[in-house]
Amino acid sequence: MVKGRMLQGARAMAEMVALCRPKVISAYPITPQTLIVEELSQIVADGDLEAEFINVEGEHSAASVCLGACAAGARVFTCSSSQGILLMSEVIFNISGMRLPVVMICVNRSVSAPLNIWNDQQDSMILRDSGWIQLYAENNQETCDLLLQAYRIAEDHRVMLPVMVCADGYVLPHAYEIVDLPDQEKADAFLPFYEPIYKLDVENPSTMGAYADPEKYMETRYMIQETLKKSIPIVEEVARDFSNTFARPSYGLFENYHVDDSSTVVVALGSMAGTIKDAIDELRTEGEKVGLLRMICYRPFPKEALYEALRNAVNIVVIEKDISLGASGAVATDMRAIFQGRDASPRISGFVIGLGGRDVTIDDIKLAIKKAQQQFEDADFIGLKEELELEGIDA
């Protein structure tokens, strides 16, 4: 018998947020994130969660409310997408710089212009350097599981940094799946009440987010960098504890799908991993040794663990829903850096796919794998419409 309930992804995410007992929630509606905070506002209005739901005039203000409430010692939550995430960006950097364990969902969506409301991962990738831990989910169950883990990781006194759980827009929050959520007692046992190391308190005055001149600023970046590196085993530790507590798989830094016996390994993150697995299953029935390493923890970038997992691969095929315009895909660039100066030297090809919500098909995945096996590819776009491509070149 299958456990769980058939829930729309947004509702499941909202219920999991409520199980984490945030005291302050603030967000501004933007497609395709809006459903999550609509559901949360209803949960608060119905009295099922004791929290302040604060309506604001924009995403910058939503992030600012969460920053202030977290600095005062409250557990907080927000979420956004696309242009909303970018409007938050000033505050997103402030939150990590102040070492505040804010948790948010980035419902991944393309960025303008041209205006497009469908899914790719450009928005969160733009903020990969902001000092936030970033976790990418494949499905709604994993999004919910990662939310619970995100608060444990962020509030760990060895970390005290914010966490962004990334879920592909429409593909996940608007889809209905069977999701197994814990009861409140189990959630509370896994995630204790928030006990900040430091907070704003009129009885014990302190300064947070102060001015730092050149004599001090560089050390603040160093401390965040070192903490992020040291948080890698903590992400794994929390994942193991989650798996043991709830008897459900939790892959930690990444999922290994037929990697160990494969000469060609696809690296990807997010919901398209399901399609990639289907393509790999077909290729393996034809005798090809192909696997998938699905990244979950993208920041901090677990380069040593990735090197050990991929060192025996001949071809690494990075397929991603983003592009660092003028360079390569963000993940492909990071993957290539892993192997510089090392004994292992696989051929690492990068492919850009699914931008603006374009379908990612099994044939697309197979084409990328075939191209990579034949020659090196750098930021090759898969699934372009030939007539539009030629029109753009002629212009």
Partner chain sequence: MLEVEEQDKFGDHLFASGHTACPGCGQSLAARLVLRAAGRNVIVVNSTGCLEVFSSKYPESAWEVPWLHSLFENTAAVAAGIEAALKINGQLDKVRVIAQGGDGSTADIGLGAISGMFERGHDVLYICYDNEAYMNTGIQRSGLTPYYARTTTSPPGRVSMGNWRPKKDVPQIAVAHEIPYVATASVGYHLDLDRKIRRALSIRGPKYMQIHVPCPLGWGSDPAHTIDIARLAVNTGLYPLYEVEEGETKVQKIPRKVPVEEYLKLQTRFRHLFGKNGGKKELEEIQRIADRNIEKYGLIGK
Second form
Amino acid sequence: MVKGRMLQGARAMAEMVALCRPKVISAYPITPQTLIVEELSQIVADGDLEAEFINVEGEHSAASVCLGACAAGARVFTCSSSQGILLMSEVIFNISGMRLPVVMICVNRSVSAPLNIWNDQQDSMILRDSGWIQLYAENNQETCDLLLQAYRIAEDHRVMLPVMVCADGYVLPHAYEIVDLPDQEKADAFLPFYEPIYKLDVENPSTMGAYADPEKYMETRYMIQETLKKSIPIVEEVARDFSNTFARPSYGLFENYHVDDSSTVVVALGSMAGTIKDAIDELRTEGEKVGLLRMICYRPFPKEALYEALRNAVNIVVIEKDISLGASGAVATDMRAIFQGRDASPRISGFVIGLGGRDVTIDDIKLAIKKAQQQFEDADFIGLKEELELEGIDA
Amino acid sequence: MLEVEEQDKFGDHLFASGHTACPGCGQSLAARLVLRAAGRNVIVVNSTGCLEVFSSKYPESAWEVPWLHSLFENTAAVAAGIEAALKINGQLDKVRVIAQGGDGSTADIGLGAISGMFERGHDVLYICYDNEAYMNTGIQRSGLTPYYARTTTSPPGRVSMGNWRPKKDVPQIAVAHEIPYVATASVGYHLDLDRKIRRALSIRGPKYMQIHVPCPLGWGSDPAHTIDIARLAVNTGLYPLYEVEEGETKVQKIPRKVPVEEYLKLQTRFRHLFGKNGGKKELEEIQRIADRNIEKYGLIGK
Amino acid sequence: MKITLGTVTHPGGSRVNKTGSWRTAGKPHFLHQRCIACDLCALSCPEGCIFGTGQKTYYANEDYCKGCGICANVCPVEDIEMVSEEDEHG
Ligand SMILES: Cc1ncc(C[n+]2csc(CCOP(=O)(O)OP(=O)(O)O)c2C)c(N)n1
Ligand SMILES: [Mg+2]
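With the form predicted on its own in hand, show me what the form predicted in complex with its partner chain looks like.
Whole complex next, starting from this chain.
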């Protein structure tokens, strides 16, 4: 029998947030994140979660409210998408620089212009350099599981950095799936009360957010860099503990789907892994040695573990829903860097797919794999509509 | 209503010496007087700006109370978050939250966050230190720069007499939010300032205070004259001191009307109004602003 | 020196900056003749470095006094004057 309840993703995520017992929640509606915020409002309105729900006038303030409340010692939650993520971005960097363990969900959506409310991962990818830990979920169950782990990781005194759980817009929050949520007692046991190292306290005053001159600033960046590196085993440790506690696999840094015996390995993040696994299953029945490495922990970037997992691959096929316009996909660029100066040197091709909610099909995945097996490809857009004439591009 | 803690004579030490404000800085003096009135049981959130920079160069902080700086425009929202955390933890009866920033962070880039904080009814006192320009970045025009003042982005030139717009009336914007307390104050009148801070902190809900603070560097004034200049701004009618509590306005009267020239001529930011190339029309216009204030707020008489 | 998480720091550390070295145009000399202990000099000092406990007791801590001259200017009984650094008759 399958454990759990049939829940809409947004409801499941909201219930999981409540199980984490944040004291202050602040968010601003934006499609496709809105459902989560509405569900959370209802949970607070019904008295099922004792929290301050602050309806702010914009995402910059939502993140700022969380920053302030967290600095005052409270566990906090926020959530946004797309333009909201971009508007928050200034505060996002501020939160990590101040070493505040804020946790948020980024419900992934494309960025404007043109306005488009559908899924890709350009929004969270833009913040990969912000000092936040970024965890990408495949489905609603995993989003919920990662949320609980996110607070544990963020508030670990060896870490003290914010965590962003990324969930693909529409594909996850709007879908009904069976989700197994822990009971409160078990959640509490896994996630103890938040104990800040520093907080705003009239009994013990401290100054937070002092400015650092060139003699000190660089060390603050180095400290975050080193801490992020050291948090890689902590992400694994928390996932192991989660698996043991809840008797359900949690993969930690990445999921290994037939990677070990495959000469061609797809690397991807998020919900399209389902489609990719289907494509791989079909190819494997035809005798092809193809696997998937589904990255969960994208920041910190687990270079060593990735190298070890992929060193025997001949072709690495990065398929991603983002593009550093004018360069390559962000993930492809990062993957290539891992193999610089090392013994293994697989061919690493990069494909851009599914932008702005464009369907990702099994055939698209197979096409990318086939192209990559034939020759090196970089930032190759899969799924463009050939019947469309593009002004300024097509002569 | 809450009793604000009585401060002893040396309570002003809550803002410590050794900060790096310019000599004669009105804002540093006002910040010290604010904390002297507020006492120890406050958490202060500060916007980016001169006050933040001259008081918090790591690791040397001038703040003896819990203090946090986040960004330029989000101070009211950060303060709201702190208030929410205190509230849910049952500490709001003992601790007060003050959000403070310059005129740029208040009237311009942070106005939306302030409006949101007011509208949601957070128990926060927002204080604007009004030195009438972006001083921290080198004297650029803000929404609170007065008519015809020279700043580096409103310079007088062959076709300009300086700043081309009057001051934005932020106190009245605050009043329009129907918050329980709004006041203007001046660093030149410390007793009035002290009383208003204490009054504000005794009231629950959102409060707004705007304190006029001369900036010798930005205004081109003698550092020794900071207090005199602040008083002249009040006594010309250019900076009316009033408080609005539950919709009712009380004003601090001025003894007699001082012509605006007496205030303006002490500051090089208005020097172009006294040159050979005119300025008579502009001076008349500034005088009209002062006269309108005197009439509107009934600054003269009983 | 230790760099703390998020550059959190302790209160009052600014006192290590002896801003008195900034003075270029003299310092206040408290005459202690007509002082009425109104406290206005102390209350008007941006550095918070003027202290006194009664009539004719006021003084400025020269470690911090930047020499702005506000105190001499606000004194209602003209009991403070600005003197040059060398002037030691105080
Ligand atoms: C988003 C953002 N834009 C611009 C700045 C640059 N900046 C820092 S302080 C400041 C001006 C501050 O002016 P004001 O608020 O009046 O304070 P003052 O320094 O005059 O006391 C500016 C423009 C910034 N820090 N952040
Ligand atoms: Mg200013």
